[in-house]
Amino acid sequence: MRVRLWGVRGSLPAPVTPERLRLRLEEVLAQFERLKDQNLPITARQFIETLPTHLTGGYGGNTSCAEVTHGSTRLLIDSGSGLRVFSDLIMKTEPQCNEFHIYFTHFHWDHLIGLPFFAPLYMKGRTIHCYAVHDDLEESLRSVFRKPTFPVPYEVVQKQIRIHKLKPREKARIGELEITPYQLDHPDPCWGVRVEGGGRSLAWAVDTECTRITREELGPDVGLYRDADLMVFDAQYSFGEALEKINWGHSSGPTGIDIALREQVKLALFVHHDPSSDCEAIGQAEDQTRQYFDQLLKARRQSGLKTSDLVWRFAREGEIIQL
C-alpha cells in the first residue's frame, strides 16, 4: 500500500510569498559562503541534506489531500487545493484513467476547495465515487458548485458523481481496499477513516481535538489507530497553541506521540500545519515535539520499560510513503 501527500496544510493554503523565498534563499548562500570559508570538501547534495527543512523547500502550502493506492485501487481521502495538483499529473500520466474514488472525512472549505478544479468532474465517462458517513454529502458537493462562489453548476458534474453513504465503524469495500469511518473530536462532524490493504494499515486522524485520549474515552473510535502502519494525525498547533485554542478542532504533536506509543503505531506523520505558521515555525514545533518524545523514551529506560520503534516526522506536502 502506498500513501502520496498531497496537501498538509490546515484551513487555508498558505503559499510562500516571494519575499520569503528571497529570504531562504539568502540564508542558504550564507550558510554555503560560511563553509566556503572552511574549506570544507562538500557537494552541493551534501550541503542541502544539513540544511533545515525551511531552507529546502519548506512544508508546502496546499491543504487537506492524500492519495492511497494498493493494486489496481486509488483512493483520495479529501479534497482540498492539493487535489487540484493531483488533478494535473494524472492528466498527465493516466489520462485514460476513467475511475476515481474520493473518501470525505467532513466538508469544511479547506478540504472541499479543490473538488472544482478535478479535471476528471467535467469529462462525460469518467465516474467519481463519493463516500462519507455524513446524511448531507451530496447536499454538501452541491453547495461548492454554486453561485456566486463557483460558476458552473452541479449540474454538470452530477452524471459524473456516485454517492455512497457509509456506515459509522463499518468496513466497507472500494476494489482493493477496505476502509472503516472512525469519529474524530472536531466542532462538525468529522469522519477519520482506517484504510487497509495487502495487510498493512493506514489511520488517518485529521481534523481532531482529541478530547478524547485514554482507551476508554475513545471506545469503539480506538479502533482507528490501534496496531497502525501509518498514523496521519492533525498537529495544527504547538503543544502551548492547542491548550489556548479549545473547542477548535485541532490538535498537536506530543498528543500524536501519546496515541502512537500506545497503540503500538509504527509511523506517525503530523500534517494540518496552520496557515498562520511560517516554516520556521512548524520547524519549532516538530523540535518541541522532539524534545517530548524524548523525555518520554527517557523516563520508559529509567523505569526499565521497553523503548518504542515508533518513527514520526512532521509531513511535507508531496511525501511518498510505501508501508
The other form holds:
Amino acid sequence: MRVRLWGVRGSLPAPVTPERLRLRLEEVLAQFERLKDQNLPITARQFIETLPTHLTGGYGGNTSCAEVTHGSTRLLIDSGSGLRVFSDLIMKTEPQCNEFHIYFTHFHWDHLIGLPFFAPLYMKGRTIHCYAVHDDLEESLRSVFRKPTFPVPYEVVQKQIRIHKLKPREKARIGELEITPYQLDHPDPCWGVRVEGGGRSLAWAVDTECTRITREELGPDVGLYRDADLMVFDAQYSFGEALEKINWGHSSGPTGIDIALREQVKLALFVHHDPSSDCEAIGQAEDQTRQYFDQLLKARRQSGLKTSDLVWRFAREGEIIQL
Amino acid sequence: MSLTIKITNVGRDVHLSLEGVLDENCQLPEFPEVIQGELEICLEKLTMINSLGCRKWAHWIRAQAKTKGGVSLVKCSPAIMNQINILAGFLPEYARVDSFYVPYYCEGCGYEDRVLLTRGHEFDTTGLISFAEEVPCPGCKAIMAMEVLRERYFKFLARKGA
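Counterpart to the form predicted on its own, namely the form predicted in complex with the partner chain:
Everything in the complex follows now, all chains and molecules, and the chain you saw is the first one.
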C-alpha cells in the first residue's frame, strides 16, 4: 500500500509568501557562503540535506488530501486544495483514467475546497465515486457548486458523480482496498477511516480533538488505531494550545504520540498544520513533541516498561509512504 | 499502570499524594466543597505522566482554582519536572511549585541521587538563588553533576506564578 499526502494543512491553505521565500533564500545562501569560506568540500545538495525543514521546502500549504493506492485501486481521502495538485498531475500522467474514488471524512471547507478544481469531474466518461457516512453527502457536495461562491452549478458535474453512503464502523470494499469508517471527535460529524490492503493498514484520524482518550471512552472506535502500520493524526495545535482551544476540534503531537504508543502503531505522521503557523513554528512544535517523546520513553524505561519502536514525524506535503 | 491517591485533611488544608502513573485511566479526586485552606499535592512518587494524563490533570487542576489557600506542588519528581517544562498547561498560574527534585549522577561510580530544592531556600520567584550544580558523591567522594540540562529543567521558573 502506498500513501501520498497531497495536502497537510488545516483550516485554510497557507502558501509561502514571496517575502518569506526571499528571506528563506537569503538565510540559506548566507549559510552556504559561510561554509564555502571555510573551504569545506560540500555540494549544494549535501548542504540542503543538513538544513531544517523550515529553510528548505517547508511543510506545505495545501489543505487535506491524501491518495492511497494498492494494486490497481486508488482511493482519495478528502478534497482539500491538495486535490488540485493531484488533478494537475493525473491530467498529465493518466489523462485516460476514468474512475476515481473519494472518501469524505466531513465537509468543512478545507476538506472540500479542491473539489471544484478536480478536472475529471468535468470530463465525459469519467466516474467519481464519492463515499461518506453522512446522510447529506450529496447536498454537501452540491453546496460547493453554487452561485455566488462558485460559478459552475452542480448539474454540470452531477452525471460524473456516484454517491455511496457507508455504514458506520462497517467494512466496505473498494477494489483491492477495504475501508471502515470510525467516528472522530470534531464539532461537526467527522468520520475517520481505516484503510486496509495487502496486509497493511492506514488509520486516518483527521480531523479530531481526541476528547475520548481511554479505550472505554473510544469504544468500537478504538478499532481505527489498533496495530495500524500508519496513523495520520491531527496535530494542528501545540499541546498548550490544544488545552486552551477546547471544542475547536483539533489535537496535538503529544496526544497523537500517546495514542500511537498505546495502540501499537508503527509509523505516525502528524498533519493539519495550523495555517497561522509558519514552517519555523511547525518545526518548533515538532521539536517540542520530540522532547516529549524522548522524556516519555526515558520514564517508561525507568518504570520498567517496554520501550517502543514507534517512528513518527510531522508530515510534509508531497510525502510518499510505502507500507 | 495505575495511580494511587492518598488524601489527608490537615486543619483547613488538604494534602494529596499521587503515586504511580498519571495517564488517561487515572481518576483524580473530586472535592464537593471549596477547600478553605491550601491544597498541597505531593508528587514525589509520581513516576510517569503522559499527555493524556496531563490533559486530565490540566482540566482537574483548573477546577481547584477556587481553593482559598492556593495550590502547592511539593517534592515534584524529575519525571514531573520534565513534563512541567515540556507540556504547557500542566502548571497554571495559580498553582506553584514549592519544592522539586533535581537528579544527580556520579560518573565515577554510577551512583544516582536526587536533591530537593525548596522555595525560599534554593529558589524563589526570581529564579535560582542558592544552588549547587555539583555535589560530592556519597559513594566515592567524586563530584556528582546534575543529570539535566539547566536551561530546560529550570525553564518553569520563568513562568508567572511558578
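Only the largest set of C-alpha atoms that superpose within 1.5 Å between the two forms is called the rigid core. Everything numeric here is computed off the predicted structure, so don't read it as measured data. Positions refer to the first chain, counted from 1.
Trainee: Align both forms on the core first, then report whether D294 has a C-alpha shift of 2 Å or more between these two forms.
Mentor: No; D294 is a residue whose C-alpha shifts by less than 2 Å between these two forms when the cores are overlaid.
Trainee: Look at Q38 and decide if its Cα position differs by 2 Å or more between these two forms after superposing on the rigid core.
Mentor: Shift at Q38: 2 Å or more after core fit.
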